[in-house]
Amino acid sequence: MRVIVSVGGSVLAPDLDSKRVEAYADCVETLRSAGHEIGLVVGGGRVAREYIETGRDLGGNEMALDQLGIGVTRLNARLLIAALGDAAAPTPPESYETAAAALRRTEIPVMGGMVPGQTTDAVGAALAETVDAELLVYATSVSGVYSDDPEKSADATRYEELATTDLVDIIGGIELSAGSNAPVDILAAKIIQRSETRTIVLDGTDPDAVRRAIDAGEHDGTEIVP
């Protein structure tokens, strides 16, 4: 099965712990050995937010701040590339075509951010559409898609399954609230809807949860279906 895994920076490298990065690399290599084609996208996490906040304090405009964040995502991607060794493409692809070419060479592409104004959520969805992935997995710090921001609403409930059209409506509603945390952003949700890519949003703190979701179809997150 061809799978794209989007790993949040706060999940992969919250404290720049090499053992956590190695654990994710081991998970990916296990999946690859089982016959799956894997492409990866890595977020920026806490470190990216700290750079952006510092840049904003220094008077940087939003385009410049986005570039700071993109730089951090690519550094995180390079950490995972280092852990994967020869199994990975040697540098983070900076286009979807380059990532697709790496997959055709049986290498694992590890992407970071692409352009200002676009999060790695959207990069993961766009890469999945580009390579006709059968599954897209978001390994996040939350356990799925909720009816509301679970950090702000005690009544928020987790969906076990959603249609792609419903995902757009729910994410749009959460994002309208300033400062709310949606598990994926609205652009990613719209790309998923357009491409009709089967998607799972789960808590990826333990990389084995990602392995089980892909290899055995078992997970405690939210499955998004066409």
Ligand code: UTP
Contents of the next structure:
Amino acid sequence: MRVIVSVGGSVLAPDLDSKRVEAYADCVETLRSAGHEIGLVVGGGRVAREYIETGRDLGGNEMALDQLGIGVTRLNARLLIAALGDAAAPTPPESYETAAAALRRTEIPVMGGMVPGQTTDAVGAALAETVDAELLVYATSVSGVYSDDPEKSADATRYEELATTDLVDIIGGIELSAGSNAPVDILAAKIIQRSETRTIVLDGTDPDAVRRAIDAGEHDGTEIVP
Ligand code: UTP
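Alright, leaving the form predicted on its own aside, put up the form predicted together with uridine 5'-triphosphate.
Every component of the complex follows; first up is the chain already shown.
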């Protein structure tokens, strides 16, 4: 199966720990040995937020801050590339077509951010659409899509399954209420909707959860179906 896995920076590199990155690389190699084609996207995590806050204190505008964030996502991508060795394309692709070409050469593309005004959630959705992936997995620090912010509301329930259209409605509602955290960004939700990509949002703290979702179809997250 051709799968794009978008690994949140807070999952891959909450702090700089080679063991965590290695565990993700091992998981990807296991999936490849099982016959899956894997493309990866990596987020920025805490380090990106610290750069962005520092840049904001220095008076940087939002475009400049996004560029700082993109820089950090690409650094994190390079950590995963280092762990994957020859199996990965040597640099984070800076276009979707370059990533698709790597996949055709049976290399693993590991992308970071692309352009200001979005997050790597949208990169994952766009890469999945570019390569006609059968599955897109968001390995996040939250265990799926909830009816409300699970950290703020005790009544928040996790959706086991959602239609792509409902995802767009839910994310749109969350993003309107200031301060709350959306599980994926609105552009990602829209791309998933138009490309009709089957998508799973799960807690990726343990990379084996990603392996089980892809290889055995078992997970405790939210499945988004066209
Ligand atoms: P992330 O994708 O990690 O953002 O990119 P996030 O969702 O805020 O982080 P997590 O999932 O909680 O860890 C980090 C930052 O990089 C910039 C944005 O500023 C984003 O917040 N970025 C990233 C872009 O501007 N464009 C991109 O394509 C990707």
